[in-house]
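Take a look at this single chain in structure tokens; it is the form predicted alone.
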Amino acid sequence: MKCPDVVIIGSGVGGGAVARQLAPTGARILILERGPRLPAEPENSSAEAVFIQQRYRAKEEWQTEAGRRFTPGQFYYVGGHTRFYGTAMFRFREKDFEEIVFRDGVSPAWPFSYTELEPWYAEAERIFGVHGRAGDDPTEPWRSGPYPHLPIPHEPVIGELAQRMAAIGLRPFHMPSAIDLHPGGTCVRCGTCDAFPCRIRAKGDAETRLIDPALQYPNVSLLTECRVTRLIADDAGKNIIGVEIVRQGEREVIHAPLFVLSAGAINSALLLQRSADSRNPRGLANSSDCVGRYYMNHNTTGLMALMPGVNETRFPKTLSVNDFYFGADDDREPLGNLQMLGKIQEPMIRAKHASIPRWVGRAMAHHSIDMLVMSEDLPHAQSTIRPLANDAVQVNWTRTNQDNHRRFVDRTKKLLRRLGAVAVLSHPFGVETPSHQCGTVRMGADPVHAALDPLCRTYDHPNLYVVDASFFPSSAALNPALTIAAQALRVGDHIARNWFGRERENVRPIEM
């Protein structure tokens, strides 16, 4: 496309729903995506190529404070890193937009009210799909209205480990989850969802509920395998005039008067630094010197419930529990969630402990019930993401709130005895997976200690937007897609309002 009246770098969460509501305005819009779309073939579905091989993980290398150097759960495909989430969509509780004080750290207010938000939360429900039921969670905020579909039924053994849950005085509800299974959708249900892209297109994913949709629009483009290596400002270092790509190793500059960054928490960040010019020695959107700063991504483990009998459930992520995410009667600082991991097979378990025989991998995971604790990951000034020469990248993750996920690890594993488990077993997600990374380009009211204002466009540069989750203030302890979506909604909205009227609506989708 020549001379786009919009640049969207980044094809997932943020930059798509974005591009969807553009798409009616009539404003030309590019969407840059660094990788290629992600082919239908059986290795999708194959725990072997995808946690052995990993087929799908991005070739590249990054490196601790400490000079440990690692290979990151980053996945670059049209859609992002949904392509390979577990599906879960939860709103942010009420108070989680509000100071949270804890004993390690304060989780700041976000510069909205969750109030502010709920429009756009329903919408993104909607766009989608995601199955729920209102009424179950002790914890969840008020609703405009019901959820778009019915809650997803519980496998046999997950619904006996609901029913036990209930038993001991606990409310289990179903976890909100966005795939195509109701009736006339497309989802069969097939085992490999969490961690797995969907080779039939039933998975709520960004591809396939945001860019695909905006695609129809005839005034929408995407160019894929693309990398963007930096953004361009003018003389006087205000207005982003251009942005540099490489693509089949062609170096080009791209014009246009704005301007969307959603390449996600840690490359938005990088792609601010390295823009770094005269005008802006710190990078781009840095006069606060938060770019970069304040990294976040939960503190989370899994645990494996070894039971005596055999669990050959296919989709887990029917339940969730927030019984304890402001805390306990005996615990009065916030823990987190607890929620179903998708179900783990041998491989998934040799990736990570290559030395246990796979007969007895087979067997655990024959008998497991996977779960997934959670808890909030509190902002902290060094935490921060680096641009090294030579395209390197260094993360350094400023661990918080340990102690409160130990207490919640340990309250959990109690627990998960007690419904029947015969042992059961841990593995803390360090560093090399950024699944829920955030935080990194943080908003706020005041531009001296936030580089976003509350509709995501930078204070230093008035046509350039970032959406992705590095706008967190904080991290609450929940999945962040649906947020990124809201969000994301409520800035493209204020784009197309702001920037290209509202009387090109009457432009439609190419017919199919």
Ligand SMILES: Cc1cc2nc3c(=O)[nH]c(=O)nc-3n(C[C@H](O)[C@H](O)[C@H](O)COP(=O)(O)OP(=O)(O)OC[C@H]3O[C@@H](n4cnc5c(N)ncnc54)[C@H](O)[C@@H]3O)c2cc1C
Given for the second form:
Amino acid sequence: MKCPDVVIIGSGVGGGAVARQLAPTGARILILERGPRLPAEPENSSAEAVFIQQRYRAKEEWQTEAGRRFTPGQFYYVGGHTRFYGTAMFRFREKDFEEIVFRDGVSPAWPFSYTELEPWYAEAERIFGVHGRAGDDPTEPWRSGPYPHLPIPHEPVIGELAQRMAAIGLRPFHMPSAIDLHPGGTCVRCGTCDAFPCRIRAKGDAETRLIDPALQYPNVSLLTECRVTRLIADDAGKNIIGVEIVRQGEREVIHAPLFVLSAGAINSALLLQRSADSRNPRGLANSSDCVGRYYMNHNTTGLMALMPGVNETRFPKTLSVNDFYFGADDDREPLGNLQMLGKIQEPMIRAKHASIPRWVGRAMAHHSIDMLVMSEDLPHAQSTIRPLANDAVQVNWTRTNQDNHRRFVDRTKKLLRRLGAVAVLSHPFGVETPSHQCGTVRMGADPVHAALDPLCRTYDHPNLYVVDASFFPSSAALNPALTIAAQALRVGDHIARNWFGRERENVRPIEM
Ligand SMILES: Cc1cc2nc3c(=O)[nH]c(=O)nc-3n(C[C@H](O)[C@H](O)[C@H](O)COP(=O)(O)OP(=O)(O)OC[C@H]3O[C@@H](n4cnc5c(N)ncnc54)[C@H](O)[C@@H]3O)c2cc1C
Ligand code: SF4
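Switch over from the form predicted alone to the form predicted together with the ligand, please.
Once more the chain from above appears, this time first in line as the rest of the complex follows.
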């Protein structure tokens, strides 16, 4: 596309939602995505291919401050990380938007309330086709309407677990989920959803729900395998005038009047820092020194509860527990969320613990009920993402809120034993698993302490927005995708009105 009106960098939830909002304005929108379209192929649902061969992982190495190198769980495809996500689509709680004081630090307030985002949560749920039932989750925030679809029914083993939880006084609820499983839907409950791509496009991800609908408009184009290496500011260091891209080995500059950076929390922070110039020596949008700081990623531990009976569940992510989200009778600290993991298979165990014989791994996977324990990660000034020479990346994740998380894991293990588990094995996720990365270009009401204003526009550059998980001031203790989508739709609406006059219906989508 020659002379775009707006360039969007990245085709994940953030970039996709902005593109979808802007498409009907008729503005010429160019989306630049470093990855390709992910091919539909048998390996999509092979645990051997996904976990042992790591077929879809980015072939890059990062390092910790201590110099330990690792291959991160990063995925560069159209649709971004949602191609692999577990489809849990939670709204944050009202209190998550306010300051919460933890023993180990502060979860800062957002620059707007839940009420401001509520209509956009509703719109995001509609677009992604979220299933759920209002009124079941004891901590859920108010909502203006019901979920678009009824909750996904539990399979027998999970249904029985929910009943046993209820019998001891817990309030388990149907987890909000974005799979296309309802009359007329295309999901076949295939058994490989969480951490796998969907071969038949039945997962509500950013490719199927945002990018492809946007591309139906003649004014929207997508360039794949096009890596943005730098944003370029004018001589005054104020307005962004272009982006440098590398495509098929060729370097090129694309100019536009408006830019939306949505490369994911880690890559957006890297790109801004790599774009440093004489007027912006710490990087673009970084007069506050926040860019690349306050990295968060949740404290998460996977549990395998080994049960006497066999667990043949295909899609277990139908159950969640929030009874301990803000604490418990005997523990005043906020603990977090419990939710089912996708069904663990033997290759997933082998990928983490190569010494376990395959037959043992198979027996474990056959009998396990698998859960994720998730606690909030707090923003810390020394949690940093820094670009090094030769494209290397340093991730320095200063862990927070660990005591609360450990107590929550212990409590959950006890709970699972009480519910019939013979043993409960645990696996804490570390820096190699940046699935819930956020916070690295944070938003706030005060430009001294934040890089973005409450509508994700950079304080330093009037024509640059950053719209992906990097805008989070806090991480809450719930999965991030729906909140990214809601705020991106809100920002997209603002850009449509303020930059393009929002004549949304003057361009019709191309007939498919
Ligand atoms: C295995 C897994 C399971 C998950 N499960 C859940 C879940 O159940 N529920 C939930 O809410 N969240 C879940 N998440 C997290 C969720 O997927 C992410 O929070 C969300 O997708 C992030 O969206 P984003 O727009 O911030 O960034 P991304 O999805 O990372 O999108 C950024 C895009 O920018 C592209 N890009 C990066 N750098 C460049 C560059 N230099 N030039 C051009 N393009 C670039 C990337 O290829 C990518 O397409 C999961 C994540 C993983 C990995
Ligand atoms: S469970 Fe449904 S949505 Fe998920 S990967 Fe399988 S077919 Fe796709």
